[in-house]
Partner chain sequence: MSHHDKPAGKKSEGWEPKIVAIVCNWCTYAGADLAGISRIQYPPNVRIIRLPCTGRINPFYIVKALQAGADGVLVSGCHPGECHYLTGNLSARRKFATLKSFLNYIGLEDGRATFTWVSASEGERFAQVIKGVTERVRALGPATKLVKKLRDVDVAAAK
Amino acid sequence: MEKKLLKKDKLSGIVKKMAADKTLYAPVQDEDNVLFKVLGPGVEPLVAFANTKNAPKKVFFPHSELLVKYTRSPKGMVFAAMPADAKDVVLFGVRPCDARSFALLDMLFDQEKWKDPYYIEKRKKSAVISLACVQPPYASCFCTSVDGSPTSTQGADILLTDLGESYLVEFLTPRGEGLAAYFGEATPADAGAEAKKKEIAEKSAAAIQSKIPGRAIKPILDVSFEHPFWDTIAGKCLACGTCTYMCPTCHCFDISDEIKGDDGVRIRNWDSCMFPLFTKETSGHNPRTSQKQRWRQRLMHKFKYYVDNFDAIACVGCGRCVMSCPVNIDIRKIVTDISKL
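Stick to the form predicted on its own and return the structure of that chain only.
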């Protein structure tokens, strides 16, 4: 793994040069928000920010995605599967929690037996440049409680760590090394840079004050499906789905057909386990009739079912759901309360 030092004033130019050659997503200022968007001409990529309001998972798992087109003809139905809309893409400035979300989604969409060609094709054509968290975190951040860290390399192809006057650039994968030519002005990193990064990593991890027993609740959830506790957490939930739509790892979707005349399309759209219609069957029966059951599913999925299937918690501790919930439901408190059952 190659490691280099890059003067901080050179980074913006490198990113803009990449953006001229490829589709590049980066954190940008959008009125009062920091959003992850395609970097357009004349727009400055941000490097000093806590995190983007939106998660970058939409690059690989879009809100809406065309899967099939079909037409009715005198000879019958003609179907045409649509190829994945995959382009050479660079994601710059991805925080380590969000980069980890890609690794977690890979476990689901790129299994040995079950593979999602649309997601996989986009991942193959992308490179993720992660920016380590060295500034004070949000009060809602809790990555260290769910197997992450502010300097995690998981899911990233390149990791940049701010050492003060320079960035330590770590090329982690062949995809990352494929971008090495853009960093031509960087110089080889020395032992001093390594030591400084270690010091920063320890300081950044210590700055995460919010703690939850992320792994500890799995044995409790294994035997608590019918526990009265579930009656206590969903009373004020609006079923708005904000928590799932803001989450970097939520991946529920619906597939629908839209028809006009003789032509039709089949589209995959984001969905949410928080919605009453999510589990409603064609017969009209709904196995999850209450918000209590939906909230239990959301919590179980992240902290039990994903652990059962992949030995990984399906939460990266970004805190977006905590900050965005309109009625202040806090997943950290729920997990902590479960640990006391």
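Since we're looking at a predicted model, the values are computed, not measured. Numbering follows the first chain given and starts at 1. For the two forms, the rigid core is made up of the largest set of C-alpha atoms that agree within 1.5 Å on superposition. First, how it differs from the form predicted together with its partner chain.
Once the rigid core is overlaid between the two forms, residue 173 does not reach a Cα shift of 2 Å, moving by less than that.
Once the rigid core is used as the reference frame, the Cα position of residue 75 differs between the two forms by 2 Å or more. Relative to the superposed core, residue 135 undergoes a C-alpha shift of no less than 2 Å between the two forms.
Moving from the form predicted on its own, what structure would you give for the form predicted together with its partner chain?
There are no partners or other molecules in what follows, just the one chain.
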């Protein structure tokens, strides 16, 4: 696919132009946080090293999403039609780890047998412009341990790499090429730029210091469901679910109905396997009564079940859970400890 060079000072203008034409999400400073949100007019998109506090998965898998509308007739429930089309969306400044999360979520939401039309529709209508990490943003980044890299193209439609003076713009997919018109000021990339990119890629991958045995623990997990090790991990866990809400790949949800007058809606909302009520049945029986079981579920889901089902680790190594856990439960340490079982 095509590669171009773009002078660095041109980027902001291009992004703002896109934001004027389409719904564009970008990292934006919001009080003390950098959040991934819709870029309003006159707002500067951020291209600094830090990643967004919230994961960009919410664009395709919103926190609360309308599934079904209905009304009440004298006889009961009557289902209403729903608008068909999602809007064209551009995601700008997505980190390669987060872009990989889309590829991982595709595996679940876009399976052969059951497709999730809400997710797929939004995914189809979107283009992801990824921004390579020329330096790892955090000491807790560990993408290289979970099949990723700071310059991974997985899940992205365009990859931008900061070469110093200019960005190398790689159009990776037809969806990415659909945005080529916006990059009119870019010039074709030469071999020198490619070499530079390669050098940066190697350097940035080497700069990721934090390592965990991501794939290596799978065979251990296969046989250690009952291991006493699990008793040691979750004592201090608050069951707050912050890790799952911040995680770019966590995708568990709840469905609830709301009514007002004669109108009703069915909404799906993010949920978390960390919550005691997540699996509690009407009868009162709960297959996962303890935080130990719930933590084991979270870890197993990411490092075993997902591998079993899709041959992929459901973790992109962004380090959000490590940084946001209020009691400092560090998934890197847990995975490392498991590898020694």
